[in-house]
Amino acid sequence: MAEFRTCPDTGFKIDLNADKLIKWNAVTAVVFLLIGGLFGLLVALTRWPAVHLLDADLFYLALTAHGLDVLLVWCIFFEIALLYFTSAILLNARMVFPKIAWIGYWMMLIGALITNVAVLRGDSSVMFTSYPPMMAAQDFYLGIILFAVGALLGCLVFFATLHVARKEKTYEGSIPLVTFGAMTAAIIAVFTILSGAIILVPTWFWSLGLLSHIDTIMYRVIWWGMGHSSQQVNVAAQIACWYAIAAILFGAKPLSEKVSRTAFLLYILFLQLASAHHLLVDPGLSSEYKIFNTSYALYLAVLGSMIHGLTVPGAIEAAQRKKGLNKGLFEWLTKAPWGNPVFAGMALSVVLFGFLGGISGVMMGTEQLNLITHNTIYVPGHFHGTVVVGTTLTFMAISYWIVPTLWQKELVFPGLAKWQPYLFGIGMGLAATFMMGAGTLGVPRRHWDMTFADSAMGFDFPAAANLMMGLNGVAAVMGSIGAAIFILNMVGTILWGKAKVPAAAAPAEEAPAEPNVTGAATSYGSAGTMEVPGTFVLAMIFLVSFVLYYFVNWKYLSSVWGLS
């Protein structure tokens, strides 16, 4: 029989199982960004030619164990904990096989811990991506199926919680538009955890010399469905966290939830095919398959970010101007709360994600230009605008929100945390630029010394590369100090930090200051018709953006139509 709380702050039902999970899974998550964090930095710092800080052994290392513990761990750790709360928590429902649950939580962390220790241990340095014909060690694979099994064993539970929820009625219409997301989430995360079984067990099994050979082109074509889409389940879910901190911090709906909805469906239809942008310079795929996937099919995917781009901000400003803040285009966002790390994360990951994920993404999606950017450093840089500015920074910010809420503790460096969003945003940010610019200047993606000063013939890139790989240095060491803050802000509250004080009652004749705006994350509505026009602003200022940047790569690729 299930047992519940109530939340004081937000008047939820909370399942006393569902609570536990959640905990259990969040803290395992900022374990693992912290070490996966720590591997990260090595890594740029040893990118700084000045720096140059490990050999190329234990630097291959370092890449592999930050690759690993950052895209994959730290992010599905905090998802399956989201999923259990816009379920159970959001929908007052009870969880539904907590047995289960922790099963797949144990699954898995020991699954983590064996694929960690495998790298660590020196003998699978083969990276993320792990191509044959590298063959990293048994437990290497062997861990990443136990993990990958552990989180479907989670979203099982996610759809079963689900499915009782509606059966008995715990909420009235259609589930929560963040709830919604969550599920997208789920969906696409079925098919990636599928897709990473198909290929690494029969790669497990070559590793134990069951098999004779894996073929790189299959392993590379089903690997990416794994490797790509997990992004685009981190995606959903960070844009379900955008949609939950506007309902809860101005107590905004979207501007059509029907419209919301819809580019949700978009992502479960189209994101995956962008999986095919990682191989378009491989010889086995068709160009029609090439084009069709990383074009034709890539913008219903990419018409699905330009919505929640829009609605999301567009929610925010309708509320704040139902509130009064109607002076000129950006009064709503001029007086919006700055100082609350909630806010602030989620602000700049909008903003980042869109014009430093986004628009790279869309450009290295293009088969043509993709040639002038595959297999440099401008990769990674993409990457750190969609994992780490976006996806990283948004879980960020519901942090703030969700940790003092769930634990009913005070944040023990609440100063600290105001400016923890900016400097993690704005380092991390910086690093995504640099590394693009020097990417877009020649700097390969995986080779651990730019200098070549090993080589039998040298090579010497533009300055402006050297320049753009220091600064790239200096920016992941502040996105670090950002990183750190917040590591030790979670902790240190968890562990030390003092207990809420309930407030006081209100006199019962004196009305609420404030509407209890966590209703707006548990209801269904849109803001209506009310104009939004710093929103629509913005949005032209993106698009300009968007076109110019893309136009610009064609130049860059006409530069080099001489060499054929």
Given for the second form:
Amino acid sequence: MAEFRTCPDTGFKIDLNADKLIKWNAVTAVVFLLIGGLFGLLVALTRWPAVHLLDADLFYLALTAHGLDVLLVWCIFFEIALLYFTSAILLNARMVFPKIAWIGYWMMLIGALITNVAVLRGDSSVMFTSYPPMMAAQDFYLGIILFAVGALLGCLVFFATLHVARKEKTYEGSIPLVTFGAMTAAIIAVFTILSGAIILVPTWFWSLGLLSHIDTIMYRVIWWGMGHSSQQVNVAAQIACWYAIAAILFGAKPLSEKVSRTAFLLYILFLQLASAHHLLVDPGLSSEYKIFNTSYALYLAVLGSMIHGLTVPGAIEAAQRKKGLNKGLFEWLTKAPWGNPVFAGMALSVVLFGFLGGISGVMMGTEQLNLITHNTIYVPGHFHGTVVVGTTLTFMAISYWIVPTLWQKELVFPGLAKWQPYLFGIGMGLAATFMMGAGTLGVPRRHWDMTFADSAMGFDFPAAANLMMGLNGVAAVMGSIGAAIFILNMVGTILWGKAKVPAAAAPAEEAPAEPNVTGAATSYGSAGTMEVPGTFVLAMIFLVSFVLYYFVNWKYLSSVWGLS
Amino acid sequence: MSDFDTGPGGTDEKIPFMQQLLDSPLLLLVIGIVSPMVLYIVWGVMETIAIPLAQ
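The form predicted in complex with the partner chain is what I need now, so please give it after the form predicted alone.
Shown next: the complete complex, the earlier chain at its head.
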């Protein structure tokens, strides 16, 4: 029999199993953000030519640990917490199969630890992608497989909870848009994990000596079904969080539920196909395969992102205008709570994700333009524009709401929290920009030494490339300070935060009849207006930038590709 | 689900096909796995298998 408490802030009926699992998954996520973030700082300081901190062996070890711990472990632990939150709590439902959820949690944790130990031992510095014929120790693959199966169990619990909530009629009509977005993330996660299983299980057998070889092209095709799709899980989860934050802070409803849901449907159908952009220069794969997946299909997923990019600020504008903030085009925006880290983090992530991660992703996904930047540090620049200033910043923003609400504690450093999203967002946004700038000048990704000091055939990059890599190091230090403040605030709040209410949970009968949180977080329904002129102006600025950048790159391609 | 179930707005209108699709997590899960599995994985694997072996 499920037991519940009632949240005094929100009025949510909270299943105690879900409560505990959300907390454990979220805290574990933050611990891995700390570990992975530290390795990331070491990588950035090594790629800063004037510092060049680590030797080659340690650099590749740090790069492997950084990729695994932040791209996979931090994001997926946090997403499992979000799945439980958006199902059990937002739907007012009991959590189904809590024991399976705990088994999943421990499998993920043990798997992550096994892989980390394999990497730290120094015999598995194969980087996140672990391309054969490079072979890691067998426990490197085993750890990832355990982690993935644990995450799959988390998704199973989520879908089972959705099913039971519907059967027990804990909500009316359709599930709220935020839960729908989380469901999109869970669906992509299932595909991601299946792709991982198809390729990593044989690769594990190969490392055990049970298989003679792994086909390198086959590995790349299937591995990227996992590697890139895991980042699409992040995108769907982050956009669900945007809608949640808009609902929590402003009571905002989407401009059109149907359009927003259709945009998520475009993700379900097409977003994973973007994985093929990693294969654009691979021999053996046809242009039809590459172009269909990365252009025709991907553009439909990009359409979904552009819809969300319009409707999230549009929903906020509609809600703000309803409250009387009607002066001019932007009063709704200038009077938004910019000192609240929940809003500031979300707003920055919408802008930075769109301009840095989104536009560069479409550029790289074009077969011809991809040649300018393939395997350069432009690629990490792009995914720092998606996973770091998009997903991570969004997860940080919603944590400023989730942690004080679930733990019922005051933030321990509220003053620092006001600045944190700006420090982290701008720092990592600049790092992504400088990486993309250096990549455009040809600086390779994953390379320990851009001066090629030991190489028989040297190469000198333009001075601007060295400057960009130095500025990337400075910006990464700034972003790391921002990340450290976030972790300090979260850990400090959980351990030493002042209690908001007496530690004992309020009894259910004292709960408000309706949750205080409204909008897309708890119910179905649209804002009922399309009068959002400020948002349309911002969207046009984005669109013009997008088109200009796209065509500037064609011009650039024509100048570097001397075939005429 | 019946075509005449109560809609999201609490009305007795017939629920359109798209709404029924969007309200079915299982169907969406199947579509979300089959679509990329066929268009990305299976297609990619078939092309890889078709590469002639070096002599």
